[in-house]
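Take a look at this one chain, the form predicted alone, written out in structure tokens.
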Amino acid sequence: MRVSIITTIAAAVSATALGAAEIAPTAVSFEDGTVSQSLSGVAGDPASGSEIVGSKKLGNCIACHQVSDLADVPFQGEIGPSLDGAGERWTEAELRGIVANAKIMFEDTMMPSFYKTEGFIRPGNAYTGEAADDTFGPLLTAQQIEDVVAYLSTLKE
């Protein structure tokens, strides 16, 4: 038992020290609008994105956009495309990219960018009706851009 304990240990130590570091929202690379490398270093949770994507308090993709797979979830929206079939459409690094910031592979979306901050006009803080202050950050993590990659992944038509 102490064995497996310490080994465990020394798994995640080492995992940590090989380069599963945070990639910071101003040092994404995007190529052509795809982004290739993992933003967290960690592979993504398809279970967590899915309720990224369907929460009203996260992503909120569903405002936008249909999902099928989570048609519990009511008011879906049909603004964006819908996302049936997204693993399929796109690769890994092009769902990467348009979740972290859409306008670069689509220039006139309306989708807002869920890992980005700066180059804004007038951000907020929140509903204050103050200017954003230094606690600004991006909309979701970047183990959320992850788990909501991995779930995109996932639907197939």
Contents of the next structure:
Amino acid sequence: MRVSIITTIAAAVSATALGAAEIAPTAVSFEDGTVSQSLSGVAGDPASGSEIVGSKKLGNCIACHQVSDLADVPFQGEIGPSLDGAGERWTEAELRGIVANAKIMFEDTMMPSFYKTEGFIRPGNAYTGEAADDTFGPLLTAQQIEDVVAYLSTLKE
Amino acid sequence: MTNLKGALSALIVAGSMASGAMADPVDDTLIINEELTIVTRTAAPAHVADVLDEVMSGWLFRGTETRAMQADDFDNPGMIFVEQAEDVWNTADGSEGKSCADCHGASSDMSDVRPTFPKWNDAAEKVFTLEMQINDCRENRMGAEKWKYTGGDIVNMTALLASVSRGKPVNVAIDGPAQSTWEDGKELYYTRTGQLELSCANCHEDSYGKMIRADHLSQGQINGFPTYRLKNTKLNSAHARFKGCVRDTRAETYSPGSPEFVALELYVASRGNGLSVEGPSVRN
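Next, give the form predicted in complex with its partner chain, keeping in mind that what was shown is the form predicted alone.
Following is the full complex, with the preceding chain placed first.
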């Protein structure tokens, strides 16, 4: 009996370490386009979020949005609204919903859905032009979304 | 010296700021070799007038140096490939021992061809792109091997045929037997493909004139194809560019020459009806 309790605890602990609290892209609960629950269960890191927003290889948010706080990142795009003051205009739950899947709040938005794995037309394997294979995952991980939300929350005018 | 350096770096900073801020198409006129005026901006054809007031060549969205390269055939690297194709035009190939010129005469007599392609082909009962027509000639008139759809031989030949049509308005037919293909192309134009869920229209209808990262979005007109790109230093066909765009939506692309891209080419070409043929153009 004691052995089995210990085994159960050990299993629970290791499951947590592997991210058991993470919400899968297909299981995110939206309410009017907002997501109140953390996707990873771990607080977001604004420094990491800043890197993701500015990096071409990660979120590449500045391909379309300008961010004065990232003035050292060149070639900021003009497609979407400036993200300056985003942390004042939007609550954390709104930001999480917009970053995870903006089309739920704004039906016709051009913005890609960063935490979505289903419902695409001809999904590809990254930028290869080939069909998606079984490695297909969301554009950003649950923790990366949390990091971006944490960073955006710091943007005050 | 120090002053000169200071002035130079000030100029460079001003220059890069200006290009960074540049968003709208420029107000400029393309005159090739100081004699041939190209229509790079005109009223939208009726079938796109609900979404665009004017149609504009991609030339208006490029920088000063790139625009200048296209205005002089000696500076346009695409013209080297036109010269190569002119040699091929006059050289016999295949089992029939015929050259293009044997049936068609001088390449300069072909100026009415490029503006109307893609167009319906009665015998094949489908819409032909210029590449398909060239390969049909090679196989069925010359007894020669087909060329690879986006290979150097065929893109050079399309550059030759475009070059002799420069200044003539694009005028593809969208009605009659071509209509259903045109409608397929239109549907594809508005389909949001790939993991980024982007349609042609998202960038080239809704956002032209804006910067997406370092790229200045144009209307995606194809009147300038094939286009010599400074980025890959070769001529690029419309289907190769379509493939690159669809790939950049993180999608499984269609193949050059596929029915999907033939339909898309007809539709996109029709959005530029009234613009001058300007291939081979020069772009980034």
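As the structure is a prediction and not an experimental result, all values here were calculated from the model. For clarity, a rigid core is taken as the largest C-alpha set superposing within 1.5 Å between two forms. Positions refer to the first chain, counted from 1.
>> Relative to the superposed rigid core, does Ser29 relocate between these two forms - that is, does its Cα move 2 Å or more?
In response: False for Ser29: its C-alpha shift is below 2 Å.
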